[in-house]
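Just the one chain here, laid out as structure tokens, in the form predicted on its own.
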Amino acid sequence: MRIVVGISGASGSLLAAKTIEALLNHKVRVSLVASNPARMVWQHEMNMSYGESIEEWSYNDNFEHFAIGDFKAPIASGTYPTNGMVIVPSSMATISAVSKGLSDNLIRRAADVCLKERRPLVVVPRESPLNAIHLGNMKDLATFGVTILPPDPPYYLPINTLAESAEFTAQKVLNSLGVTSQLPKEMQYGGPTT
């Protein structure tokens, strides 16, 4: 199984890191591409640099990385077998471009490939509040079969940190892509707590 992971320039780098780690932990091949703004945001939000993270993940045989402008990358073609894609986090600019069929970088082209090949595409939007344009673009994507998965904190679970919330979102992403995943027992819903 291979999943394309796109990281756009929205806040929420931790969501991307936890998703990549969860996929690799499930022995899923990961094809990663990040925009230049995503790399800048990463530097502000994460303890480990983007380059250091790539280096760490590269030790895993199931990991590959492509540059944002590499239109010769295999993920730019429908002939390259993948099982879907997640854009995590997704900026509203990326959502807008994908909803309009603009393929001006590798993230957007890979998403377009998923749409044309009818492969699962999951978008984790990061913006608040949302205006009518944002909502309209997400509605268009949902009409095309895209899963819109906001990273909402699971208030009903005993989760106390941003990292735990990001892990929860990562597991939801995996489930949406058909990767059987389950939260650790301590994070599973067991009814109301007091």
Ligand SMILES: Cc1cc2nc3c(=O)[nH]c(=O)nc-3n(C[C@H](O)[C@H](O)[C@H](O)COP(=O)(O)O)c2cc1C
Contents of the next structure:
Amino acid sequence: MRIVVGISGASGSLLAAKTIEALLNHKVRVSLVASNPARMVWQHEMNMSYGESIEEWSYNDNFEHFAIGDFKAPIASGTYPTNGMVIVPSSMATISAVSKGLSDNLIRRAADVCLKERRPLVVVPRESPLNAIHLGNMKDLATFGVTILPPDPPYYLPINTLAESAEFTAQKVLNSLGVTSQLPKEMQYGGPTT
Ligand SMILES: Cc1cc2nc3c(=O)[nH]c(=O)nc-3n(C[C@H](O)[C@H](O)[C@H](O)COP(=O)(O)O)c2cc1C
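Given the form predicted on its own, state the structure of the form predicted in complex with the named molecule.
The complete assembly is shown below, putting the previous chain first.
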């Protein structure tokens, strides 16, 4: 199984880190691409550079990385077999571009490929509050079959940290992409913690 992961320049780099970690833990092949604003946010929020994180993931044989301007990358083509894509976190700019078919970088092109090939596409939006433009673009994406998965914390679980909340979102992403068929027992409502 191969999943494309796009990291755009919204706040919430931790969400991307936890999603990549969860996919690799499930032995899923990860094809990663991040925008330039995403790299800036990463440095700010993760206390390490994006390049350092790439280096760590690169030890895993299931990991590959592409530059944002690399339109010759295999994930820019529908002929490259993947099982879907997640954009995590997704900025409103990327949501706007994908909803309009504006494929001007590799994240947006890979998302467009998912739509045309009718593969699962999950978008984890990060903005607050949302204006009518944001909401309209997300509604359009939902109409095209995209899963809009806000990174809401699971208020019904006894979690204490942002990391735990991001792990929960990552598990929901895996579920939506068909990597897993259900959430781990401890993350289900009515589980041992309630
Ligand atoms: C530290 C930082 C945090 C940001 N957080 C958000 C955010 O949460 N949501 C958002 O839509 N844009 C956010 N932005 C703005 C985007 O980075 C900007 O709109 C950029 O053009 C997005 O480009 P991209 O979607 O190609 O990554 C943030 C920018 C910075 C520098």
